[in-house]
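So this first bit is one chain, no partners, the form predicted alone, shown in structure tokens.
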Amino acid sequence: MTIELLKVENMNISFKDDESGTTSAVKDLSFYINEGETVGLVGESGCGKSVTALSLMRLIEKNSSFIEGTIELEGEDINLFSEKKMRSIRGNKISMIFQEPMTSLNPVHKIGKQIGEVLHLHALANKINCKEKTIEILKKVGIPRAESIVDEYPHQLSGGMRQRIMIAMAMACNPKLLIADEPTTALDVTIQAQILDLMKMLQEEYNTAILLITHDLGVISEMADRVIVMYYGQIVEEADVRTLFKNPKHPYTIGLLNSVPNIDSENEGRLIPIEGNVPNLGMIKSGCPFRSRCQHAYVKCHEKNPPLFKRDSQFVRCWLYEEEGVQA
């Protein structure tokens, strides 16, 4: 039976602007993860996909931005939570895997300081056993000589190493939820596959979801179930793994996926890129956002931005499925 996890209604993010007041970062954003699902978030830089991370881990200054709509992980707002509260969540219930693991790690500290100090927090061990099970975790991830890698700095171990002990930290308390944020950016393919390899795998051991956020989607076809693809703050098209690269239905979409490499394609023609780039938020004020870059555009995207449509088993933001879809 499909058990829901976590439910995203209607949320908003905005920051404060000396300027205008405020500028919008996600707009109307709303989707699920299900139990022991892969969810891949897509985009370009920009898009707004770490910042929708942060919000589900309420890591987003209060003081400087605005969020509205709603955050339910197992039926309850965590919006509402008290900041104690939420402490207890992070890195329990939720963890998260962030972009670059050297400025992530503590330079200062030892590898099993840092791992202990999650187990200590969430009362999975003591002094006396503490440093016993961060060398258990770090066997699990497939951490060679964790004896003594206990023992090390961030700065003495590689790229891919750093990323296992991130992973650690993160499956530290069998989260039902791990956030992964470009997990393998700067990594070698050779490293990518083994990270990707050793998700999986603990996936598989506690039944933990995903939320795979990538630009990358050579690993979105790998790893994710379902994949929302955002674009200035909003997503435009959702779908399961196999329909959206079969049948991709927005522009932008179906431009990622034509910016990138198959060995399979009869096309021995150049990559065709996405012209132009995503623009500066605040920028477009009325409109579909992807117009200026969108070879479809007509008339009414100009003037109104599209809600989301629905058709067949995809949602898609775009007004050439107005008569074809319903809207969700």
Second form
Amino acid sequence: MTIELLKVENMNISFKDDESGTTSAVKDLSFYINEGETVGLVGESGCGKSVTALSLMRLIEKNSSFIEGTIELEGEDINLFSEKKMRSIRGNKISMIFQEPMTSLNPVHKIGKQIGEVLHLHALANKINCKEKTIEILKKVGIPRAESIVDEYPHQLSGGMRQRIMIAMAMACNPKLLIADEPTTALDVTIQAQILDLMKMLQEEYNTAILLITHDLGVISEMADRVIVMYYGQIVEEADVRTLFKNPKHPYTIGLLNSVPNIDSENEGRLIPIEGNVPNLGMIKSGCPFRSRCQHAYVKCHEKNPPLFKRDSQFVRCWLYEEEGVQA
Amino acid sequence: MSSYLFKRFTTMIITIVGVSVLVFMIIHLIPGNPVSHILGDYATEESIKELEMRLGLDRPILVQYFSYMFHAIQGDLGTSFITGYTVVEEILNRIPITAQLALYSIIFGSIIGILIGVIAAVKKNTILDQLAMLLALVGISAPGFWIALFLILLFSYQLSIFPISGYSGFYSLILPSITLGLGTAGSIARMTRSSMLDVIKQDYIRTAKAKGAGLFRLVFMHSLQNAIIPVVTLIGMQFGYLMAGAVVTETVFALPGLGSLIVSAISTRDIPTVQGLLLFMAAMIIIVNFVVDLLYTKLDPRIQYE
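Having seen the form predicted alone, could you now give me the structure of the form predicted in complex with the partner chain?
Once more the chain from above appears, this time first in line as the rest of the complex follows.
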């Protein structure tokens, strides 16, 4: 039986800007994550993936931004939580690993102290057993000579090792949800595979749900159960991983898949890029934000932004599927 | 580490030798003959000649310099023309006051400066930030003698909390330390603010937040240690300004320290005292900055001296 862990409904994220009030970064985002499930969040730079992730933990600057909508974690709307209550969630029930392992660890604190801090903050260890528990966690994430590494500093470790430390830190409190924002982007390929394997292994052991944010479709195909494709701050397609790769529907998703090398490609090994760039936030006032880059765009696309259409378990935000699907 | 220490030590010695040459030259180039100053307006040509000979001022300047340095290396900085005490004695007599004054004002300036800088950085672009930076600007720009007089008027004359002048233990050093520390506090506050603003943006601060750390922990345990290095450098450099500031402050508060000693020595053309004091102060500044450099390795594990 699947149990819903996180349910985001109608989330809007906007930032204050100097001139025209606010700029909307994420629009009307709704999705859910089940316990133990891996959901991939895909899209180009600037499509709102990272902002979404940071907002789930309320880590974006609260003076200059607004998060609207509900973010339910195990049935409680954490968007209504006080900052103090939110702190008890961070690192404990929801934890996060970031893209840059080289800069994500505090350079002046020892590894042991940094991991021990999470345990200490969420009262899972006291002064006496903290080091012992830290070493235990380090061993679990496959760190060799864990006993001596606790007394080392981040600059003494390689990128891959540092990302393992980040994972150790994130998994220290057995979180319900792990948000991984481009966890392997800064690593080389062999290390990438190791890190992904490690995440999978820990997920199976603790039944942790993972929200995996990446622009790397290879990583998605390996890790994700379900995929959400974002463009210009909204979901444009959502499907389970097999369906999405076999039968992508949104022209943007198709474009993304075509721009990745594939052995069985019909394009004689040639990659087809998506022309143009993601428009700047606030540029598009009406219509489908992808229309300027879309080969199939027609009149309706300029007039009205399409809603999500549902067909079987696949959701697509495109007028081309108006007939086939039911409006979600 | 040992080769680094050796290198640093050699440069320190070269610097001190350089300073000694400069000090020697400056003193011998300023107009006014010390001997005629000592003997007064009615001195005869012969008595001047005789005293010059006795003090060794008739010798060529290079000879004077090398003879001075030869003795200085052995810890003999000469004898005061005026008081007849050795310069080393004079320094040892007066250093406790100046050392305390420097220490208290550095402590006062650092604590106040770092606190104000941290608050300004955390509350960036708010009224509090602007107020803090205005305060820092006042601290930097207000002249020491003016602050001193203001503090004396308020706390000694009006409120009678502290003594107006003279040295009578720790209590009498509070106002002078505040006077001297305010400028330091201002510079430190500005440096702390900009350094903190830089650190707060770093990825590892976001990581700490994601771990569930609160504001206090973020600021004092994660940001400050990373932001403190340029501040510590500044504190080391401030030590030089403090020595200069002590001259004014000690004079205003009539404290018998090194600062007031140098003022009286200059006005009486007491060459050995002025030379000895300048050399001593320069050496102190050089040593303090050396200690600061060694401190870096304690504050940031990435810094290693090979």
